[in-house]
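Presented as C-alpha cells, the chain that follows is alone, the form predicted alone.
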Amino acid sequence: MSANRTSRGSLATGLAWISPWAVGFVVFLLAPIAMSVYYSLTDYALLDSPVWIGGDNYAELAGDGLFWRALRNTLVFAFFSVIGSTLLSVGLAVLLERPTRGAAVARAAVFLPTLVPVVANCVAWLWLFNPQYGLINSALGAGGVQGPNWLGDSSWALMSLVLMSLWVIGSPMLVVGAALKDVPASLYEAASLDGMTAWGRFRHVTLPMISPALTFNVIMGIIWSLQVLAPPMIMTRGGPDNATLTFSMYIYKTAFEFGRMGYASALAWVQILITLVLACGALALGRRMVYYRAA
C-alpha cells in the first residue's frame, strides 16, 4: 500500500514539474497545429467565421499559377543554395583547418555574418547589389565588365538571393570543421604510404569520414531554404514579375494581404509535406552513402 502511495506521489511530482512544458506544448504548438488543419478545410477570411468547404482549398492549388511559380522559385533557390553552401563550407573548413597563421581569425570572420541580424544583412546586400553604386558592379566595372541589375532583372534576381545565402555559412563550416578534427591521422598516414595523392586522400578518406556531418548540413539546409522568407520579403517583395516569390512569402501574402487564412493554411501544410518528403529523401540517401564509424 505504501509503495503504491509512493509511486503515485512520485508520478504527481513528475507531472507537476513537467506541467509548464506540457501546457506550453498544448497551447503554443498542438492547438495551433490542430487549428491550422481545420482552417485549411474552410473558407476563412480572418474577420468572418470559418465556413467548411472540405478539400476545395487543396483542389484549388492545381490551377493556381502563383502557387506553381512560388514552388518553382523555392525549389530552385533550395537546390543552388544547398549545393553551394555545402561545397563552400567544405572548402573553407578544409582550408582553415590547416595549421596556418591567422586561421582562427579567418574562421571567426567567416562565422561573423551568422551573428548579424537578417535585416541588417539584407540592407547591406541591397547596397552591394545596387546597379549604379554597389560594390559588386563597381568591381566588375573596374575590370571592364558591365554588371547586371541584380535585383531588378528577373533573370538575375533569384540567383542574387542564392549568392547572398552563401554569405551565411559559418554554422555549416563549423560542423564540417568539427568533423575534420575527428578524422584519425592514422588513416592519412596509411593513405600516404599507399601512394595516394592529396585529392585521393580527400576523396577516399576525408569525405567518407565527414559524410555524417555533410548529411546533417544538407538536411538542415533543405529545411531552411524551403522556408526562406525575410531576404526576398525585404529586398524584392517577390519581384520583379514574381521572380523571387517564395513559398513562405506566398503563404504570408495569402493570409495577411489577401485575407484568405484558410487557403494559406492549406499552402502551409503542402509546404510541410514537401519539406518532409525532401528531408526524408535526403536522409534515406544518406543512409546508403554515409559512412558511420564503429564506436
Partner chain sequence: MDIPSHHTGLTRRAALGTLAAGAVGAAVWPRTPRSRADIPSGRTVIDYWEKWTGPEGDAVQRVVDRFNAEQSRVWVRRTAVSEIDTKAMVAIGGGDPPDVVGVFSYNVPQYARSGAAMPLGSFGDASTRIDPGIYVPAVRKLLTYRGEFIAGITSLYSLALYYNRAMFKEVGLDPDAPPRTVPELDAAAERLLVRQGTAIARAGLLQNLPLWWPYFWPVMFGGVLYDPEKDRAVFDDAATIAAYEWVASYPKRLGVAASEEFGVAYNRSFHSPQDPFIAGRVAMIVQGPWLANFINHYGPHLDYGVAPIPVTPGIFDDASPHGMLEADVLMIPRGCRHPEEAFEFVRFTQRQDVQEQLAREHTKSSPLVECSKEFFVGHPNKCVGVFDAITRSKNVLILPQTPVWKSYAHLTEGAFDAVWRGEHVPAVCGAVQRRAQEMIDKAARVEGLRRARG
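Here we have the form predicted alone; I need the corresponding form predicted together with the partner chain.
Lone chain follows.
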C-alpha cells in the first residue's frame, strides 16, 4: 500500500503542491533576509540609496550605548516575562482543568485577552497604569497604599510592561491544558497507590509528562518576548530615560525615525543570532530534561 502511495507522488508533483508556500518563502522571507545581510554592510539612509561600507555598522555597535541599553532591557523583559508567563500558565491550566462549567467559563475569560488587538490592549493598560485615575492605583489607594507612577517612572516602566505581558497568556495556557489532558489517568492512580502527595504527583508525574509542551511554550515565549515592539512604541515610546527601549523598538527607531536602514539591518542580525542561541538553548535544555525523565 505504501508502495502504491509512493508511486503516486513525484518530486515535481510534490513541489507543485507546496509551490504557494515555496514562492512565498523565497519572495517574502529568503530574499528580504538575504537583502538585509547586504544592507547591514552598507550605509542606507532610508531616503537615499545604499553605500557599501563593509563591517562599519557592526564595529559601531560596540560603542553604541543605546544598543547595549536596549539589549539589556530586552533580556530583562524576556527573562521575567517568560518565567512569569510559564509559571502562571501552568498554574492556571492546572487550576482550570477540572470539568466544571465554572472552570470552562474561567478558561474562556483567561483566553479572551489574547484576542484583544494589541493597540486596544495598550490603550486599556495605559489607563489602568494611569497614576492618578488608573484602576490599579485607585485600588491600591483604597487599600491605603500609594501606587507607583508605573509607566512614568524609569525604575517601574519595564516591569509594568512585564506585568502587562502576563495578561496575554491564553495560548500557553491552552497548550499546557491540552498536554494535561493527554496524561494517562493510570499514571496518577499508580502514583496515588505509591502514597505520593499532591505535590509529589505534580512533580513526578505531571511535570515530566507536560515538559514537551512547556519547552514549546518557553521557546515561543523567548521568540515573542525578544521582539516585543508595540507596547513600548504605543505606551512609552521607549522612555522614560530609555527604560523601555527594547531591541525591536531600537531597530524600528533606527530604521524609520533616524532613517538608518543599514545600521538597523545590522541590529536585526544581532537579534536573529540572540534569538537563535536562546531558543536552541531552551530546546536543548528541554530535550535533556525529557530524556532524563524518560531514562
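Residue numbers count along the first chain shown, from 1. These numbers were taken from a predicted model, which means no experiment stands behind them. Superpose the two forms; the largest set of C-alphas matching within 1.5 Å is the rigid core.
Residue displacement note: Leu276 has its CA displaced by under 2 Å between the two forms (rigid core superposed). Superposed on the core, the two forms barely differ at Gly195: its CA moves less than 2 Å between the two forms. Once both forms are fitted on their core, the CA shift for Ser154 between the two forms remains under 2 Å. Once the core is aligned between the two forms, the alpha carbon position of Leu15 differs by 5.6 Å; this is the C-alpha shift at that site.
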